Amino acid sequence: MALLDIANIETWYGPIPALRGVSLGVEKGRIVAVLGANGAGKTTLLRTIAGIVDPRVGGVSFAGEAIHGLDPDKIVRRGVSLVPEGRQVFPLLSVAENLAVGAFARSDAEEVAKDLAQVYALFPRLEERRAQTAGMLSGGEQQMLAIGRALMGRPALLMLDEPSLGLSPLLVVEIFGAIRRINETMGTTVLVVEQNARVALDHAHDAHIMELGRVVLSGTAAALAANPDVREFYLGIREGGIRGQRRWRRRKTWR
């Protein structure tokens, strides 16, 4: 059984259809990705499952349970952290009471302790600056503050929206390589929605591809990277596959 399992969701913002008829699993300890371009739903998928917003059909179970309905506070405590795009910190917070907010639910101070000192290892810059306000850092640095905010939580479930966007190539590469240490060393699932479609699929194990709010294309990262029309509309690289993006869609593997 999957760690997190969605079943045929449609999420409305009014009368427009945001989310058609999703569904996916995560199995647990394993890094995926949704990669889409913009308007594909992937943000709306994220928080459906953080209960930012409710399902209007379908339902989201985690751990076998289910918490599409329940309010976001609670889907935290059940293992659930959503780190958003645009990361979010408390800008006039310093870096330590950042982290702090993160294990609010959290009364086992010990343990608390040594999540703190796992995110310093993690990221040593956020030691270094952790009296500093979150609003000086850069923005790598706020991106790394918004994932050791989300980990002082122990969730059993990380979810990343956009953990790429506004940063230079090298912090990319830095930042997935975090998150893949996130996933070895502490058994952390990882749901991570990107665009850059390159550095996910290079670090992620599964892989889905949305469209106008429904899942296209499904497999592992490595089959995902290896087909020729992903390479060539998501990767660029053209290698005699098919030409258009007309016919790409009419596709019957995208059904």
Second form
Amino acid sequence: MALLDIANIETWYGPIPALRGVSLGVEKGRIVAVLGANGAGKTTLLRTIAGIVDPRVGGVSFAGEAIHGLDPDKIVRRGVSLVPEGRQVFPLLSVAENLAVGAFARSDAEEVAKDLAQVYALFPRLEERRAQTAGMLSGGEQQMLAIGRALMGRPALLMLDEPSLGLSPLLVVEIFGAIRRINETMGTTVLVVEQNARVALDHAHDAHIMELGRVVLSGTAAALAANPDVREFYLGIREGGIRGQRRWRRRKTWR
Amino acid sequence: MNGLAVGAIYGLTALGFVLIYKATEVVNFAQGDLLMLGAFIAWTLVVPLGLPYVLALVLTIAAMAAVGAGLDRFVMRPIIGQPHFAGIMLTIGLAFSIRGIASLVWGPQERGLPTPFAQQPRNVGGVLVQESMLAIAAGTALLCAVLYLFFRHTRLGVAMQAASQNQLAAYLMAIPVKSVFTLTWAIAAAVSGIAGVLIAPLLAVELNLWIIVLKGFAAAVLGGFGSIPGAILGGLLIGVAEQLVGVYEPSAKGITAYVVLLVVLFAFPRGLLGEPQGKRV
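One more: the block was the form predicted alone; return the form predicted together with its partner chain.
Below is the whole assembly, all chains and molecules, this chain first.
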């Protein structure tokens, strides 16, 4: 059984359907990427899992228990953490305070201290700046802080919404490298939503592609990276036709 | 010194404004009426029931905290997510309701709240000061210190700050944001209750006590609406300015607060201690 099981959820914003029946499973210990263009419903998917919006139809179960309809703070206590899009650090609190807030729901002080050391080991830059207010950090440092803050809750499932947003290519690779290390050393299962398909496919184990509120393609990251449609539409690699050009626009095979 | 004491009360009222505004983005216009309610509750406990002053103070704080929590839970929570305007209208409605209930229960007559502090002045570093003024100043300072320690150094306090800075992220950190709102209202109401008890020896306990809210609002804006030290500083500034103007030109005392507010806002449009500019988004 999958750690996270999403069964045919539909999420609506008023009269507008954002998810039109999405089903997918996340296996324990994997890094799963969800790719797609703007408006595909990737963020809504994460927001629905986190309980910020409730699905109109369908259900989400985590470790065998239904979690849809719970308040977000209850879902976090079950072990599902979301690093929201745009980082959303607490700008007037210091780095150390931000991390402390991440452990708000926990009372095991010794384990929290251990996790703090682990976060600082993962992102040494945060330790250097621990007394600085988070609003003054650079974008990359804020992303590290947002991830570190989520880790302080010791989640079983870490969800990240576009961690590459607004970061330089070098930093994007660094952040994804850190995600990989979190997965390998802490055993955290990761569900990451990305627009940067290349980096995401390079680092994930499994991947799903969403379009217009549906999952249109699923598979291992390697299989998707080899799929000709994905190569053309998401990775921008054109298999050369006559003189490297083609006279017709390719159609996606899944439509 | 009188100015500082009165200013401290303005500051406490402003503090109530700022606490609720920062946490919930609602400007609570019922702050002055909560102050009045606190004074009436204290009077009821001390005069008809004959309880000692300190016990009455503690009970008033507890009662006001319960009132604040109740207001949030049953009045404010249903409108979470509605436009700001709805929240403002609701608090104005609350203000009139509290005033109406108080006039039904206690009536319009003025009452005095006896305090254990002597009225004769005492010599403090060469300045003659009334004991009740000292009590106000000390009470305010103590309250500020307690609030400062709570917000800076307790897990709950830091979580409350976090919730006021980014509600969504606070939710995602397992902070029960709705309960934090309720707690904020409880603290703000308790602070206005304390302010009501402290100011009672200066003024009479009567329905018009709510008018302090106007000065408190000016103090909050002066301090930068959203800054807790700013609220206290703004209150002190207005209180002292009022006292000084009152000595030289008593007829102008009433407008002093607003003149000070205008002048300061000309010089510092964001208020004295407004949010720092250096904030990256």
